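The data below hold one chain only, encoded as structure tokens and taken in the form predicted on its own.
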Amino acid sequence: MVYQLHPLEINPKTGEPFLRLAAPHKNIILTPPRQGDQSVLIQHMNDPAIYGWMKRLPTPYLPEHADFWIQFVKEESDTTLEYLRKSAEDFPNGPLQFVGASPVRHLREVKEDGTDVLIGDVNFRRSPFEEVLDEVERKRLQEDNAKKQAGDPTIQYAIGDWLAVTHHGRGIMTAAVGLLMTAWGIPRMGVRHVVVHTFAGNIGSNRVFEKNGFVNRGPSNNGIIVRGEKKVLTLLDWKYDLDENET
């Protein structure tokens, strides 16, 4: 088991995977979701700060917005998770198998009694393909991608992110983004290709993907309309240098 969840850790305590970041951020991991994350999430996703720059939030942001989220995406961390054991026992020794997502994108600060508390997400999701401005055409794109299996090179993948705003500024996001993709998508899911799209204005955001290799593309204006208002994207994008890697 442990083998097949590389590079994952293993806290001793509880049992739970977790990738650390690196210093001066040892103190932040990425862990999975956990039950009970529900009432930091609402804090977080009611504060302006944060959902003005989401696309698709409910707002306000309540209890059951939370409780389903919460379902959703430890379902998908659970199912990882359980794909792994099984393959631990199929491949005891190798190869290490392809998986879909990562079973890690709660970002946790460990305190000095080793409690933690929720502070942010990163995560990759199956591309939107929102740079497409025809609806039919989009949606043909979204499906083929969804059928695409596990490690499959031409799969198109989002990175959706955020942090709480008390640890905005420190690199954190930077080097949590930086962290998935090397330690986990590249290795784990045979990521090579990922686009993201933030608000226009967004600098902060862009500067966490720019200093991750992406290139800024610029605007990508396909209409969306967010909370009554019309927002122009930034879109950038990310491919795998095998010149780079291989060496």
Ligand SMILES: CC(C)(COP(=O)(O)OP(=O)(O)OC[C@H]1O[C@@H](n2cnc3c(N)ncnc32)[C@H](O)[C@@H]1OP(=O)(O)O)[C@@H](O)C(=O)NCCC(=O)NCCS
Contents of the next structure:
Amino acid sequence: MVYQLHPLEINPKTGEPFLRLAAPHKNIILTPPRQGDQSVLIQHMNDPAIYGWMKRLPTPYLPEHADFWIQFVKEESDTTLEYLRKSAEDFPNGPLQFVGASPVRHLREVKEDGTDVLIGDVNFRRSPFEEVLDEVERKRLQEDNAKKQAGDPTIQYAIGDWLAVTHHGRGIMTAAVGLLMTAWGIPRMGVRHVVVHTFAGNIGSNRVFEKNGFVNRGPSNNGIIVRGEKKVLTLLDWKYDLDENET
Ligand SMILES: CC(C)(COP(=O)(O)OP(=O)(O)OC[C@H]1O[C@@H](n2cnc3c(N)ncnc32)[C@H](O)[C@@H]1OP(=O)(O)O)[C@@H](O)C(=O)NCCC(=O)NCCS
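Can you swap the form predicted on its own for the form predicted in complex with this ligand?
Full assembly next; the chain just shown is listed first.
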């Protein structure tokens, strides 16, 4: 029978699926969001070194924001896993089914005693088309893109990420974005086009994407105002290389 959760591993104690980063970060795994992640999330989302670089975060970030968010992302993960488990029955001989999201996204550091700590998040979502200046056109593109079936190669995705400040600068997010793309996004979601926008000056974030094959297209100014401040963005994009992958 085809393993529809491929290439996720399963924690034998908890049954939770996960992906493990490669060496030297083998103690870091990507897992589904969990009920109970709220308190650590609140701590990091109120850290100016994190929220200062993010667009859509309420500040201050309150328990009700975290409750809403964890329910939302947990539901997305649960629905995806449920669909894949059902696909194992519906398509016992394959093929592997495409899905619209990654069921694993929370970065956790696994300690020697087996417990783990939430240290970040990396995820795909449908693109907000921030690069399109005309609002009506942007909305139309967002809606068309949102309607497309999982696996459609014309879907434009975005990636969101953050990492606990204690763990910055060790190559962790570069590895996590690479893993999410190669192990899940490309083979299991059919991701072929990703566009990200960082705030101008977010050199660490730009480097994470550049080191994963994104091309830095420079400043993109759509007049966005974040927490009362006008922000210039940097646009980076990635396209699946057909020549490299299909020959
Ligand atoms: C952006 C972020 C996810 C990067 O994660 P990370 O694990 O620290 O990144 P890495 O260690 O993989 O670093 C990638 C590169 O950026 C460089 N870098 C990291 N932080 C940097 C900084 N503050 N200034 C300059 N370069 C930096 C690293 O040196 C590395 O480049 P190199 O290999 O050429 O030396 C993390 O800094 C973060 O969570 N920032 C706040 C939230 C955020 O910006 N999210 C992204 C929104 S678009």
